[in-house]
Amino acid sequence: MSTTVTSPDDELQADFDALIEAEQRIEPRDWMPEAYRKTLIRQISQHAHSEIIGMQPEANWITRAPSLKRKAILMAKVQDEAGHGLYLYSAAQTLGIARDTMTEQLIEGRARYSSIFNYPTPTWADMGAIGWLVDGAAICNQVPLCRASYGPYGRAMVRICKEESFHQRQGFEILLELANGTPEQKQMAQDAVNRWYWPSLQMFGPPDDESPNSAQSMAWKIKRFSNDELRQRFVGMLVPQFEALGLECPDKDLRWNEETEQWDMGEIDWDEFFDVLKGHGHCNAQRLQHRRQAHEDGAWVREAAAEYARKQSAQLKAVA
């Protein structure tokens, strides 16, 4: 007669796939694979690095909106994201790295972030387009990640996918304002869509059978939908919007397929994608320098915090 033998990493593992079938939250002090560990902080950071550097496209518009409203409201949309990244290193950190290694790895070009905010913005129209098309599709894509196994990526989703909804529409307002302009205003508006409408696709990741994580990240439900999903379902939410703007899609080849019940669309350049990933974009050296002289420059708030921090400690230890 056999017996058999189930050792403790067997049990834990047990565990955690038993809350994970169960749709219940996997929390910073519970036990968990050590690939569902790595797969999260890879994730995550990458997330918030794409946040930070997110702000410099939108943040060279500030001065150069067309009204102090308009400034005004860039202003609030890029603190915003300064906060969306503070909120996703922060739920990192829970994992075990620290912040100034997620920092390093971003400055040193060791860590990815979204390959959209390589693209250049020459005009106030793509201030427009960022935000209904980039934003649209973060959108999308993190709204099922507010359901994210991980407790505390899930619950800072919750509260950055409410500040993405004010992104989009004031993006939106900004295409129809000048879509509704003089057609010198409409034409750019076009020309910015044009421009941002792949980019933005590409956003999801590549197709289903060229992702590597995607299918396990589902399995962990850290992920709800594959790649293909979410591209499909952004691109159902803006064919109605494109006709209330009155511009014309870029995806010349878009059709509605009446046995799938689906947008079929036309090829996506994944070739461009890849090369933008791997640093060859328009903009990837200016971003990365851009972020590397801030955080120079910033050394002498960092120690003045620490410095500052310290002397509490000793004057509570004093007291004590």
Second form
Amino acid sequence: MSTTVTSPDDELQADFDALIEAEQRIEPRDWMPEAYRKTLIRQISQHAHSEIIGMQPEANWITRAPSLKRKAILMAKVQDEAGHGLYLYSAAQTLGIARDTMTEQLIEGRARYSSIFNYPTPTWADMGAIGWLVDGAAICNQVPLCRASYGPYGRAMVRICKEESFHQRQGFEILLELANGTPEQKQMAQDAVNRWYWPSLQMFGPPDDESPNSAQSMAWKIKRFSNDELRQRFVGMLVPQFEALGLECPDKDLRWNEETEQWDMGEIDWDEFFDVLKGHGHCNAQRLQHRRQAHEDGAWVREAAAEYARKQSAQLKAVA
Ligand code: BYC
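Same protein, the form predicted in complex with benzoyl coenzyme A this time rather than the form predicted on its own?
What follows is the entire complex, opening with the chain shown before.
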């Protein structure tokens, strides 16, 4: 009689597969394949860096917001983004990577962050376009991530999505006010939307047939939908919102296709996208330089916090 010999690793893999199959969450205490851990670190750290770098284009307008109310809202939004970065760095730390390592990878230019944050923000309407389009795309991408198979990532996403919804509405409202203002204000809103529309579609990542990570990430239930599926969903959401704003969609080829029941879109400039990923966008160098400077300027805060923690722990030991 023959028996099937299984190694301890096979059993662990089988337990992991069963958890994924049953839509259960993988938690930091659970065994996981090394490739799953690495994929999560790649995506979560990139996501965290995006939140942190993403503070810069909007922070650029805090001192120039057109009213006290707008300034308070923008400050709250930018602070929210810092919070998102911190939840996500914490989620990545549960996978065994140190915060310092992730920071080093970012400031040395070895880590990715979303392509979208390498575009400039020359007018106030850019604050509206970022909130509406960039946070809008982020929500579309992140709502399914609330069901990501890795517990700490999915849970961080729930809170982040609630805050992103507020961000998206405040952006829409800025644009609505401008679109209903003077002809110059309406034109400023249209120009900003023209500049942010295509990069916001690129946020979802390359087309499915050029997305090397999607298939495995979907099999592991980290990603729930493909890049193109989410891009479709996003465009479908925008169409009635363009009408409500009274602004024109920059994609003149956009059509609903009755046969495929999909949006046929104009050509997305993927050469530009890959160029930005290589570091050649308008603001790549500036964003990294600014982050590096902020890190250096904050050295004394980190040193003071470490010294305070050292004294606290010495005091506790003395009492014990
Ligand atoms: N930008 O195989 P693929 C926010 C890379 S912040 C740069 O499809 P995957 C906000 C990709 O990493 C929220 N790189 O990859 C903050 C991969 O390269 P590597 C930002 C991109 O991972 C402040 C390669 O291209 N959201 O909302 O399966 C103010 C091939 O791609 C991009 C997130 O970070 C891109 N756009 O799917 C306002 C979402 N797209 O890593 C707002 C979390 C692709 O192999 N991330 N690449 O060297 C994800 O959902 C997924 O990682 C992606 C890509 C859909 C982005």
